[in-house]
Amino acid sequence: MKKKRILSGMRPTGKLHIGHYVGALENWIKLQDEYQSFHLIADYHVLTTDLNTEDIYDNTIEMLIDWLSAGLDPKKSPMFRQSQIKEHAELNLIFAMLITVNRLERNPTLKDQVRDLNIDNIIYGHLGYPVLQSADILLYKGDAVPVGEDQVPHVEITREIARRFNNQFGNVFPEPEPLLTRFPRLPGLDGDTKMSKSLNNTILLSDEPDVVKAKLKKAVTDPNKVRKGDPGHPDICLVYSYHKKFNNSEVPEIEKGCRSGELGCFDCKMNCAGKISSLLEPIIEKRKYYEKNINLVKDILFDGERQGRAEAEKTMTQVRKNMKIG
């Protein structure tokens, strides 16, 4: 039986943090055995919020190293840059004719980004972000898209565009389904709802154990639990939420100790730091290997782009044929 396809992607912002791992990367690694996977380095998407392209290539390599170190297998999952496959831009142009401005303005994710980034004037490319994302997905005929809940509206726009194209020009594209990530987004060390390097509240996949400990020492906890002996409320404690992901077997004991006051915040944090570092240890070791063999990383990227280009060309040949323009 032929495997279904998925397309996953990230904007290249450099080294990844544990929020990226929990929210996406861990799931991608599991899915690569179940699906035929394509992984997109969305460098064009960076331009929607930042026109400084100086660091995009270096950030791409850093992110690719983290992908490989965490367990993405280039033999199963080709990885490639959006900008190096011209068919992304071509299909984006065609899809832009199939959706209205009013529909794009109703996208709740756009509204959230405008609010979070304090954007006064939305550029054309930012408004059309979901259209380019639709081209990214459908160029490889993705049957499913691994996403968090906040990205489900983008998948719905992709489904609408696929349906509109198929109705107008004949069947070419599937209508992809969202594959929801099971674990919710990991909050930042400052208690913010988002872990982000721009907010300086992250633990990187490349952070050594002493760095993880230092960062967790400063992590926000229950403000009413000032010292050991004070009863705490684990449900409002950031570190407790980390335990639920990285130390699940001890969660009942930690909850009991926190509520009774028997467990102090420092000991709780150091326990959590140790569990996170245990997860990161093999990733860091692999990262050191790839850093010493950077030409191998570049070869993996070029080979992934060769494979991605071949698939994109096949899709666009069919698109042009159906549209009677090629």
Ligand code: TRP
Given for the second form:
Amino acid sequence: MKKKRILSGMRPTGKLHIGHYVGALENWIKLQDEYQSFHLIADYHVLTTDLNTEDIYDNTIEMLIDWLSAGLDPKKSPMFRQSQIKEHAELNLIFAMLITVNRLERNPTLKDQVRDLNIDNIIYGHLGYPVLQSADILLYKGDAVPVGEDQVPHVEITREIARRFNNQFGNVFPEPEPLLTRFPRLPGLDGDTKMSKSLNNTILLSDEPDVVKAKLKKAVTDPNKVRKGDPGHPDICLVYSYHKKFNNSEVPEIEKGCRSGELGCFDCKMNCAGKISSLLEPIIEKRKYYEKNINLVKDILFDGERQGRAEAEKTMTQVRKNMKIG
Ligand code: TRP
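Could the form predicted in complex with this ligand be shown next, to go alongside the form predicted alone?
All chains and molecules follow, beginning with the one already shown.
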């Protein structure tokens, strides 16, 4: 049987952190055998909130190195930039005719962004963010899209656009399903609900063990547990939530020790740092290899773009034929 297709994407923001790994990358790596995968670097999407493009290429390469080092395999699935495949822009234009402004204004992810970034006058391209994302997904006829909770509304819009196109012009597109990552979002080192570069509360996939230790040392824990001996509340502690992900087998013991006070925060943090670093060790190792062989990384991107383009061109030919404009 033909494998189902996945289209996964990230905006290139530079080096990735462990939140990206837990929330997306780990899942993509697992899915790459079961599905035929396409991995998109959404560089045009960056422009919706940031017009400073000076670092965009470097950020792309850093992200790609993290993808490869963490285990995405370019032999199994192409990796490519949205901006290098013209069909993204072309299909975006057609899809823009299939959805109302009103529908896009109701997008909860957009509302959150407008609030978080204090935007008082939204640009046209930002309103159209999910339209471009729909083009990303449907150009490769994605059956499934691995995403976090915040992206589900965009997959819903993609389904609506696919339906609308198929009804109007004949069946070309599947209606993709979101594939939700099961693990809850990893909190930042400051206790914020989100690990994010702009909040400066991240552990990077490329952080060496001493850096991970130093960062964890400063992490916020239960404010009522000041010294060893004080009983703590693991459920409000971000280090505890890291243990759940990176040190699952010791969780019952840690919970007990924290509640009774027997386990001090420092020891608990250093244990956690060790577990995170053993996950990161092989990734850092591979990163060093790719950093030394940067031409190899560029070749992988070039080849991914060639493969992606071929797929995108096929779909666009079909779209134009169905629409009688080609
Ligand atoms: N909007 C996604 C995010 O911020 C990135 C993205 C762009 C994407 N195009 C996509 C994700 C297509 C999945 C499919 O995470």
